[in-house]
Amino acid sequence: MSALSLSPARRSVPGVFVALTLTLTIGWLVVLLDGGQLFNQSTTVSLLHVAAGLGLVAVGQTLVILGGSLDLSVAYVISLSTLVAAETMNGSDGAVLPAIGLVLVVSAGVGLLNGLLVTRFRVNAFIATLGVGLLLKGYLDNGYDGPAGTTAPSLVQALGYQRVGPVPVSFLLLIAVTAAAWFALSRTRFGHHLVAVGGDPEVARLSGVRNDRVLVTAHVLCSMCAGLAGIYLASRLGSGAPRVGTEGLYDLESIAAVVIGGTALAGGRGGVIGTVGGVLLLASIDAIFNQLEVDAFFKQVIRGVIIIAAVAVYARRAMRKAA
């Protein structure tokens, strides 16, 4: 099979949505027996808000992982993006578009640096993106003691809190970004080349794929998705927050959502639809545990068990397929 004939695998997508359905069903019953109500409007809106922020990062993370790379700098890119957005707007509705544009340019620059370190300088993706993240952390820790800037009221209203029925506008943004990523992966040359590079870089190179260019593009897009998440979080918080990305564990959470969604950490197999399912699963667990007032430590234990189980299931499937 030619490397160019590879396409994002979709076999894992039904599995994560079956797990999501079971989780919501069991969670609804448990919350109901506890005297609460899981599927009310406030809980649903909160769940979708959580999914929107994490989902934007996870969609970008899916792209680099599909290509056999990784990005551990996304949490710091999010924090930096909230500050760039809020300080550029400084409460002015007229500065919304310039602020969004500047955030995307800055985040794309970080992604370009990540991509060049991985491709041109052959630095391991884990080390390269962690190093870039620590550089950003040093800048944030040195330059900011707390929130800074003020988000424009129009952005706060439109992206932070406005809804279409029970669905937040931010979640509609996630759907749009996911649809664009799905189209790019399944219907464009870039998408097929990215999966080919993740599946077997040498075969992809021999097939005429420019591996370095593809991976750099994936890293740029990943950082821009983190930038969008930063804009969204700035609209929710009303200001820039230098530690919101790391406190939200968006780096590890996004990787977890990608893995739960069926994308192989080694690259070459997976897709953004499954990632969104993984995001919704994690957000649903949060919503259920919040309703039950479960201890935060226990919640993290359950998340860890789910991630390990998901990896084990996909590994067994891969072994059976190979056999």
The other form holds:
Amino acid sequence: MSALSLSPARRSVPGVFVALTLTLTIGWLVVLLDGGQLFNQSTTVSLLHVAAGLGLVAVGQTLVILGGSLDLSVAYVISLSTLVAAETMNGSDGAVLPAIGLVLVVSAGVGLLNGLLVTRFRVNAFIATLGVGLLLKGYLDNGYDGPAGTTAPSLVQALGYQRVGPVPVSFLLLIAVTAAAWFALSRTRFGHHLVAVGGDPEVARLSGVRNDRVLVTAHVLCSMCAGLAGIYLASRLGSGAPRVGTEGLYDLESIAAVVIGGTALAGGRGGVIGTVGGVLLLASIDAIFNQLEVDAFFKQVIRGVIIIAAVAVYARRAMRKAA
Amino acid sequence: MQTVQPRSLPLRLPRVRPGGVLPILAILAVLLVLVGIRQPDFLAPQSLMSFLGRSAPIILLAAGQYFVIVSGEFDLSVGSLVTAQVVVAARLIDSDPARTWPVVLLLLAFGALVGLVNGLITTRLRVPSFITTLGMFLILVGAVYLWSDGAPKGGLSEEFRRFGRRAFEDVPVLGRVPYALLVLVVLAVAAVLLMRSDFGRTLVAVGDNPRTAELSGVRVWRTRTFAFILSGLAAAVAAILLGGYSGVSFQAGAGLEFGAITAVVLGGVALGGGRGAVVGAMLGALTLELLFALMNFYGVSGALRSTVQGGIILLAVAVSATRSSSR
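Beyond the form predicted alone, can we have the form predicted in complex with the partner chain?
Every chain and every other molecule in the complex is listed next, the one we just looked at coming first.
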């Protein structure tokens, strides 16, 4: 695997978008033959809502994976964030900003813990974030049996349901976060350092990059993205939900979306634009199957096949390029 | 995560088993003492035997996972494979004792087949095993729900269930020896012998440095695929024991993959491959089970179990990681 490629983001982006276009075209035709309409207002809106939730998590996940790490605790951070948000607001519009602030602080704290475990204590990222996830799971299981707290009505209105044409505000938030992450990755020192650390930590260190600091930052940002996803879900559901993150399989699905988007799981190659493509691809498949009223379990089987197939295609291309 | 990394000195190859079992033995001893203080009855042969029998499935899964991890890969599909096996067994047996043995054979073949597919996709198509087995996880869970329309059907025969719940009665000294324990002992010995054979050494060499192994004439893809098959087989045996012990449910295998990986890592095996012993992995699983028993005795609420589990894993791994890096 080449350690340092100069334009890490550019190469793998088109693939997923070709797949997305193909999927949407074929899906549109199939749904049309079935007597339905894929791109009417309600399906488009719900597709973008699904994409917004998963997308926020996946963009954060992209950052840690680029750095050669990964985060399995995001699902629990999401659940925790919905609860922190909804319980702090407790239905009052005045408490929206403090609640959002508190969620970001709490999730940043979790990210900091993840990052320190991975860097200072040299715990394998898989185990470190799994362990932190278990810590949070115990707290959630112990303290909550069901929904708790109430999201402020104004936030439910603004982030949960408000939209501009067919585009929900939450999706605009995703676009903003993606743009910020893209900028950070391709135009700032942090971004270049992160990719270098993911490509070859030893070379990065010898070139004067402070690997630990870069990775900790990536972990903090990743958890904060999961926190944002939690705020979005709290505004969608109207309350805090202690199992929403795990039931949505946000941990594994976000990693899948990142990898489908062309980011190498080993780190050092890829970017957030591809990830959004991956998220849209997963959300489109969902929408198409919903339109065709395909069995939910069958959908999951197909999802598994697609994830494997997509990555196999990337691997094939990488091999041909290397040859 | 596990690509060709030119890690440290390749000259480590001849030292295939750098132990690492001592720390986990120490933790195990401490837990045993703590259990002994709180619940002396637990250490009586009778209850110890049944505890070991109950722990057999997760210990076997840890051994299976060990083969995959030491060769440098992951298997996230074992939990869903266990669930699928239990549900499939119930439906196929449909409470007919005559079908017990054919179904047992079928389950073993099914486990091996899933392992083979995982292995071939990972090695031949070069899909990272994290993704391969994650995809397999989704496929198996979806397929098993689909096949049974959302609720498990049929039932296990008493013949089938005896593997997981019956025992040899009136054994001198030990009292009652569960069949599961016997299965565990036989397979554990087989696993240790396998790791001492040429195949075992090759497996560790492949995990330590696939490039070097390839250059010295090892067919890396074949070795790794075989490791996945072993993991699938271990899942099949675990499913037979678990189905017998706790019956049919869609939750039968939920979370077992993370449990097995945790156990392996607790046992001193390095994620990324090349280091650690299969005995360590199995002891890791035993330690984890003992920890849960201990929490029960001390009245830790079920909900807090995962917090304690997470804390201990992080502590154990962090301590061993900082120790090994300071050397």
